[in-house]
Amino acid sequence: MEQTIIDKLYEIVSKNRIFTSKADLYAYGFDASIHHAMPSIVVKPKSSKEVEEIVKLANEYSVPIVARGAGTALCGQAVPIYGGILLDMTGMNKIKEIRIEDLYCIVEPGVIYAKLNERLAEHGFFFPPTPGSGDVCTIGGMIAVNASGMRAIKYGATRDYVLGMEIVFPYGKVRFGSRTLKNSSGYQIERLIVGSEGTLGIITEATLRISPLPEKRAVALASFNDVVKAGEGVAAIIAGGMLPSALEIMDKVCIEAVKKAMDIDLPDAEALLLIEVDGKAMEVKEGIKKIAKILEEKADKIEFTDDEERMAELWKGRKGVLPSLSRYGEDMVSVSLADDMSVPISKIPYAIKEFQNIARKYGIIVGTYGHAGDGNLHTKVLINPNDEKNWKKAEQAVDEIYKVVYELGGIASGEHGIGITKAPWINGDIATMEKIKKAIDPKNIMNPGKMMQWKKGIIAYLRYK
């Protein structure tokens, strides 16, 4: 990077809060993704004024700028693959306004989401969508790939609660949206920007809806020794009426890894369901029973709880399901690739048993799990990272995933966002986004090459050697 982009940097933000030593560098190289890639320097800017300024002197040299929260994104979201300007926007961690009486919070995007919840808790209200990193990922970061998570089946996902935004795009600091819960007024630019992953802007504020709390919650845990038999247990409960406030699935290798790993009771399945009912005590009490009924015909065992504990350390079980799968073998570790992908609830049994007939045909294992009431689902496979050949079989494997995706009516992320990871198989009106990108950031600076932009295979710039 020129010298005289770096004394301008300084210019704009003090000393301590820029960084360029190669140590420094390299650990912001990374995402949770299977991907990596150095910056050419890192910047921590505090007030959407600095960053007006950083993004006006990116655009004036061509330079590349790429945002990051808590680098939590699993697809290379936040990896800057061409360097340039990596933006920290972790100081950016304000709860500016609390408003219970309007239902709606105005925070910056450096906010840790669990730390929102801690505030709006006091009130007796929360912001419902539940990422499965949500103990340490942002609120830009939830925005910028529109997460969601176990929730989503009866609260929705990110996009559902942005009320408006304060973002700067290339040529400048604009605000849209409003405070209040309608809004029908024009194009809703803010809906737009949910999803985007950084490549049209960079999210300074956002105006969130928020709910009240649920009175109460009770869990059920249902076993099978089935996978498919839990899939049709998922259609059914759903096609019963019931909307749950989340519908989890784990296989039996999940199960086993979140045992070894996690040390957690729970039962030898093939495939678990994890069933939450929220809402007033006696709503709760009749949504459980209203469960044993559609499920007592097609479940092994059924356990019921509405015990703080229990339901704390099996939603910790289910939370821990991703990282305890890479204690699953000796020599493997999980990797994020056919990771995310949403199918419509009734095919879910479909989906599960090719998932399964895949990995046979390929010799890898793969673990799926995810949030099967809302048909988003999670395929994790486990290799030997340092053998090419298993990087192969996996993307030839994960290629048969999505066309059998494709097949059953889905698409390549429910939650996760596309990336670099999901690229060859995004789909929509790829026409239209280059168009849109290029009339906001004509000079490509904004995360370039990630989305639509992304042609090469996915098998790159990897975080292993």
Second form
Number of protein chains: 2
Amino acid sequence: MEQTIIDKLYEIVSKNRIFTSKADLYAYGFDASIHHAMPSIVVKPKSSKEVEEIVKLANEYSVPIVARGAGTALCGQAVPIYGGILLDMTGMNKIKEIRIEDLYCIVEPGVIYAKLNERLAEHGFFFPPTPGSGDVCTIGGMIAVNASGMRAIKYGATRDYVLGMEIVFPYGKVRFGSRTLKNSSGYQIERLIVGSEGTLGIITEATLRISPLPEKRAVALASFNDVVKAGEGVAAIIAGGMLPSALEIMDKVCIEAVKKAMDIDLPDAEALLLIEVDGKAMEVKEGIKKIAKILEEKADKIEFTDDEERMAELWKGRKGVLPSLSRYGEDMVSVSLADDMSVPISKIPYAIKEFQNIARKYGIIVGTYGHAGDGNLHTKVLINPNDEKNWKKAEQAVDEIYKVVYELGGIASGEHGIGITKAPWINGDIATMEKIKKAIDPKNIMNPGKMMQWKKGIIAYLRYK
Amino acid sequence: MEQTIIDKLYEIVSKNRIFTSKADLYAYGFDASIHHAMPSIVVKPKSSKEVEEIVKLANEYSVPIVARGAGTALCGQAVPIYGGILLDMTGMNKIKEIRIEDLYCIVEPGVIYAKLNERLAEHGFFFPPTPGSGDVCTIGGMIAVNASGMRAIKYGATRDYVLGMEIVFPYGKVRFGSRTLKNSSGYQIERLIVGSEGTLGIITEATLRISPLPEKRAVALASFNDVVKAGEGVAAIIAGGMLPSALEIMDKVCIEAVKKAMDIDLPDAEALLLIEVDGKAMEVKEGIKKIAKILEEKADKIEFTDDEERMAELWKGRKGVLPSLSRYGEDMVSVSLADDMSVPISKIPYAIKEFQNIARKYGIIVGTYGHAGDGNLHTKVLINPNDEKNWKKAEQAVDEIYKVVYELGGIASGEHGIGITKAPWINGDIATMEKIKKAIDPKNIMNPGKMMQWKKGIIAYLRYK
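Form predicted in complex with another copy of the chain, following the form predicted on its own:
Below, the chain from earlier opens the complete complex, with every other chain and molecule after it.
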């Protein structure tokens, strides 16, 4: 990077918030994906004014600029594959306003999800999307990938909660959206920004809708001797007019992985459904009763609980699937190549069966779990990443997995985004995406090379190589 | 319009679906707004293939093209102010698929809202946005303006239910979005299209999320001797963690208008709140009890009912406000100049008070009612439209009303859109809107002159002149 640009960055941001050592640049080159690439410089802005000036500079000199929250992205969204400026947004972490009676809050992008919900809980409210990395991930990152998680079936995804935004585009800082719950006043650009993975602009503030916390929650854990039966259970719950607050599925590989790695009491089964109902106490009671009746003949065993400790244990087990999979076998890690495709809800059992067939065909291990209630499956391929042959097999298997997903009317990502990892399989309307990208970022400085811009060869940035 | 274009249209669409007589063109020049302008030709396509060919033709010859559903738009969205081709989309009215277990349906844009909900009700499901014109309006029109209505506080607006779309842009037909409940696979262009009022492309198919119908509904009608107290009631309900399925307000002018025009039993009051709770039977019972407690000291009188007949009567009264206002006095009509601004929920009582002050100052009558639960106010100015002086006063008053709304952090439209009527007061990020518009529609053929493209002088198309 030209010295002029570096000098000018030091004029904008105080030097203790600029990182240039090799060690720092190396560390900042990772996110939670399989990719790695070093930025030319890391800058930690404190205000939207600083971001504005940095972006202006980057645009003037055509330097790539990548925003990063907590680095929990699973598909390489925060990896600066063309170098340039990496913006560490965690310094902008103020909760600016909480307006309970107006049902919104205003936050900076570096606010941690769990911290926001702690603050909202004091008023009996919450920001409902529930990403698995919620204890550490930032709101800015959640907006960038349209994060959601376990409660999307009832509460929707981040996109459904973003009312307004301040964003810095290459041509300047703009505000759009509102502090009102609905809006028909011109193009709703904030909804386009959600899920755009930093390829259009840098979010510097967000206005988020909030919701009242449910009075009570209860959980049912149902075991099945066949994944198809579990899938039928999901379909029956939904067609029965229920909207549980979570409806999770785990296949045998995932159940075993958790049992091996964690001290959690789970039944042996081909598939588990973990179902949560929330609301008023009476409503929860009725809901659990209804679920019992629906699953009665399909499940082998159903456990019901509203005991806080047991519920916490079960959720710990569910959340532990991802790390546990990497301890399934020696020299094995879980790679997010297929990761979080979504299919129409009723296609889940068929999809899982097919994934298992594909895994058998290539002699690899594939574990599938996820948000059955909204058709969002986490499909993890377990391989020895240092074995070239293993990678080849995994890539072929994943190609077939995507084919199945698309045949079922599914999509590449339900909540983690496209980034680099899933870019080869993106199935959006590329032409229109490129028109919009070019209109807003003509010099292509905003997180270049991601999503629809991915080109063969970029996968060479694998961290394991 | 050039004869060549007309000849080519006859090649695309059979002649009984092309209208060129002066009477037809005149009739098609109206929507439910105060504007009127005649198209050059009206074409009623039957398929997305026909739409594709018509748009291609229009783009080739740079002819304006405006889509129209049932013509219920209140702000002139369907009025072809630069002539050209008017597409009557009501011929594309097939419900293509209803997938209860996958929580979606696929419809053509000309499907009438009420018809879709009749079909969904057979399965115990519904498409929740509830526009006032729901008995006649089309899904395509709802998407174009992001329609919502009374139940948005709990269920959200049309935007929150659009999962996928087929759309014809000037450069061709594309599909985006999904048949899954959430999606992080590239730019979510379908959310940008919702509310774009036909200025980007012509919707030819939509995939909509559906929800289970509530088991039961009950209603509370609370009267207040002061609009501020009614507003405090709204804030208290929301801060109390309730999400009623509707939370409507009517001021004195609206109450009187309904009582004059309709045979409906409403109390005399300065303001009324009409509150609906839905859900499981027990939940509704508890909800109504909680509302009674919250409003106890603020309201003069509260009526509770779950009697279907009385509830229908009350909703009839609420829905009758708009037509009733036009019968408030002789030679008076209600004009939608201010129409449906939104403010943060807690600002409602202050806003209504200010609107009343402004009305007094200009010696005109302003009635305000609307969706208090989401801050969306319908502010109708009652004037004799043939009196030039009256128009002047109304316009000045409306200017002041918008000023108040913006000072309170509000927006120009919560659900009706911008069109022509509200274009002078649009407060979105115009620069970015224009970049996107130009990227997708470089020849500016798609509903030109609306929203951010409005220029002074266009208001001369008033139907009353």
